[in-house]
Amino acid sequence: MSSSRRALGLLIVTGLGLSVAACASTAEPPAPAASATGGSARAAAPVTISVGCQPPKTNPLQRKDWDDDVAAFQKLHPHITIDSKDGFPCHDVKTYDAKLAGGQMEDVFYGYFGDVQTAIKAGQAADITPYVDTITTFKDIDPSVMAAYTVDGKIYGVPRGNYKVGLVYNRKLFTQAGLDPNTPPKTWAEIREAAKKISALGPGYIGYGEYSAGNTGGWHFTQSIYGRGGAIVDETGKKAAFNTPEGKAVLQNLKDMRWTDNSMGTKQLYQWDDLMRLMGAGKMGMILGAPDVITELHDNRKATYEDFGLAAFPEAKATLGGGDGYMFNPKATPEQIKAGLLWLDYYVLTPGRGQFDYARQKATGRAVGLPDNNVWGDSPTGQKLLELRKANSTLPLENFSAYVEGSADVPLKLEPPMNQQIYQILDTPMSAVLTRENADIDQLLAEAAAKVDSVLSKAS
């Protein structure tokens, strides 16, 4: 999913959820005041905004929810017209950066947390600081999440969802292997032992899966070194900082699992879709991943929710946090920015409405209960979201309790600068230890660090 930004793209797009709200839901909270833009909406001049990331036609439920919400929103704000743009996947690695650099983004455009710095540097993200009070729940958004959109005190976007990485595991395979699915591994040593038992189930079974190509290897190296307390770049952001004991431990653990334990299968160079396919087929026991992985397995891999559990990242000292949201084209007028924020307030950032209309999701047979996309943390708005989710849950919440309890106090750490270029470089050591038994970890990290230093030097 990292890119292969494509990989990251799909993960976030499918996982962090394009759920929406229903104008007809009885649980819908009161509509926002039409005067939120500073005056009567009915008296305001007409304004049209193009908005990216409309759900694709291949996902008819989410598409209908979006369209219903647009209609309901426009009824509340008749001076605003939303021009929905379906560009699935919302973030296409093959075109996103070029489209951004060329100023071709929608007035309200979608992006990952990692895209913010790139957009600002390219002069393609509007400063929305004067207008953010339009978001009624803005004050409750977790500061560590808003940090992704805040540069030098200025705000350039708002989040749609966020995640912390954990351990996704197949409860059914745990049972078959004689493991207790209600007590998932908490340490890397426990993961190794569980992986060996799952691999011992027979040919085709893989205890633990890991990415190593298409930038996803570097992305997961980052996840793992963060978990061990390490870093990718130093505090200045100008030097590589992963040629360390923590970085070596990440690679040595994978090398041991691959060649000593034989618990990772013989085929490697996996990208995002490969692990989703294997997990969905019920042949792989564990991977690192966020809650949205389980949504992907159910929605697009025909897997059963009940077969999967989610635990906290093993031995985590920090966890890679990421997410997605919306920024604004610098060509947008103040009126378009205000209108866009009103839409995001309606669709993205209100518990009980839009993407968080759990009552509607439950009524239409969609899954409710995954511990994802709470950008408000423990604030009153965050607590309200959790109450609504629990009240409408259709999933066995106990399957995710290890993640909820174990991740709560783990600090969130954002992706490094120039992350896609760095991830591409770090694919090499990840793939090397998984495909060459005699791979020299010290040499691999030293060479990768030199390349990353060069990338950061050119960028500064």
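None of the values given here were measured: they were computed from a predicted structure. Residue numbers count along the first chain shown, from 1. By rigid core we mean the largest C-alpha set that fits within 1.5 Å across both forms. What changes on going to the form predicted together with its partner chain:
Among the candidates 162, 289, 250, 339, the residue located at the hinge where one rigid part turns against the other between these two forms is 162. Two rigid parts account for the change between these two forms, and C-alpha superpositions put the rotation of the smaller relative to the larger at 23 degrees.
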Contents of the next structure:
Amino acid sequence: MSSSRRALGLLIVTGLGLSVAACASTAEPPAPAASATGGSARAAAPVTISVGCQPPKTNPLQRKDWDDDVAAFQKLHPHITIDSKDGFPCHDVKTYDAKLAGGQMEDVFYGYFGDVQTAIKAGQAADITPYVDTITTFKDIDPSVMAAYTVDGKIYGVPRGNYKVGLVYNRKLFTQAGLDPNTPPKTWAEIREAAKKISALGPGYIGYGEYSAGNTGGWHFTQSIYGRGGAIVDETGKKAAFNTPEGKAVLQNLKDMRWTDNSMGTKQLYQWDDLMRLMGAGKMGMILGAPDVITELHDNRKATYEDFGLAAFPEAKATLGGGDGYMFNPKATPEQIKAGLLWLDYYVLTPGRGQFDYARQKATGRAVGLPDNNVWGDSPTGQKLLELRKANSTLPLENFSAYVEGSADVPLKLEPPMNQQIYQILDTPMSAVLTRENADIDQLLAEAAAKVDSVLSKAS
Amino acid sequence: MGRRPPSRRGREARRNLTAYGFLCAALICFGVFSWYPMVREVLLSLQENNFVDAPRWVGLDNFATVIEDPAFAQAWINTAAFTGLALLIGYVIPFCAAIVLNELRHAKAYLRFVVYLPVMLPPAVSVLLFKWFYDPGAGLFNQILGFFQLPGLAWLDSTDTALVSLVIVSTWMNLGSGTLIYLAALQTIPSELYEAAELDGAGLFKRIRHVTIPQTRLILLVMLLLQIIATMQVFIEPFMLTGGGPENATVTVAYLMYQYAFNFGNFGGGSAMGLMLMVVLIVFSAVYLRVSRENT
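Next, report the structure of the form predicted together with its partner chain; the form predicted on its own has already been given.
Below is the entire complex, every chain and molecule, led by the chain shown above.
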């Protein structure tokens, strides 16, 4: 997916995170961090921190929730004053890098996983390793998620949300095709069979959709090869590593589905919006995607939540993922960093509170139940989050249970270096197998690998 | 006591001041929106600049990087092919349409409106419309082919037809503007020339060949150059319809430039590509200016 598509996807995740953060619970659950530090809070010197990504005034409910949480937090920690900084979008591509370069970021600033390296390189992210224990649930955060904020053993931020790729499927079409929507495919062979049955529903029905243009083809090739246990680049990051049995299997599977099964429709060169449109229109059975896809289908494609299910990535050995979180301005004092972490512990990283206050979310009529932003995986904290989500769900959780159960232990793998250039190169084999029946997979992968080697050697 | 009328010199000074004011405004606009970006592009093409770190001068490295890019040669070939095809299709059709419209005796205004209509549609709308037309399954074009018992085409999904498909979209989108310009030129041709040709026994094609084309030679030449300049910058069609695929068959120079700048975050590389395209376009622009000057 192109960076703009990815940015949009992440914005959706962000938006959902904010919506989860909303709500005004009258009952205040205990604050673990407060109990840990509350005793010394009164004696501590006053500290003020600026924090980014406050919901804008155009989202009055979410803004009120944030402000209420800030007030409640400050009551628990009288020595801390939070100076909220309005931001919409929280990550504005037009200004983000410039603000970062100019050292204009808040003390506690928002960013995507992909921004971490940029911030560190620019000397604009503080090393918070000595203070991370302030986050009560830190030990339970999925190490593969924390890897996004860890460089050379040092920690530069904490996550707010993350996603793992799974299989989004249309339950209605499954039923129409005689498939059981409660037992979605777990293997590629099952996906093939299901796709054939959905395509057989008639003209215009597409069993399985896949990207192959505008860099999105390469992006999904990466997802698929990660899922099969393969890689895009080797451990040194300087050589292509996808001309392997796993890479061939990705392309062969697509080629078979397209030309042998005829289950992928006749039109190809899909980009992000195309698959969202087709899924939203209820004519496409399955695509690879994260929970934010369902939000997109509901919010912008007039689809209903109940029509979609989410399963784990088939046969997944790893899953491509991403997310967002907070970093700290290097100009921040240790006291400010600790105060910032206390706020993040309160608002961002405690199940049942702040962004995970599902009771408040349910009370204000918002959708609860999408299996997103669980940065704790299958740990006790992750389980607690799932229980709270279940207790307050407004969506049919069973539609997503295959994803929750199947993804918990699948390690998250981040995007390769020079990813957009690599994705552009990998668009070629993806589009070739989907548009040309006689495409030579070995040749396509060899040529793509040579091109990627060239890109990586220049970059290094 | 009435006010003393301003002296002649005063009136001239005021007039000049007004003129200089307008000139300054124009210069500022050009400076900010045209010249500065061009200078900046030249500088960027010689720098490694991610707008985070301080820019680093890298000489011609960015040019070397994009030239060594496997998609670079393909992008230029595709752009040249698109331009050539656009001339074959998109240059001839508006001229023929203008001749037909000029010859019509009835429903002139209506047909001119119909021909110009696509220009009024936002390009993105036109492109999306064709995206449906080109659908190999339910698309309009294959439905029409099917009606005549002809096999359907893969249109955008085949390396053989993708680029031609983009040219058809481009031609349709720009047909109205070209036709109107040609029509205006045709209407300046004195009717006596046609009458004389008719008296000499010239049929329609001979009248076109010996009267219409020679009389519109200048506008034809100018339009040819303008079309080359415009079509070499083709971006929206590959961007929205094919994403450069299939297999890089529709990657153009402008599309690759966009990829470098906004997807790869390599503004230096994007600027280097832009600069190379600019040099080529400058050559055509210079020819255009020379032709215009020689014929006025």
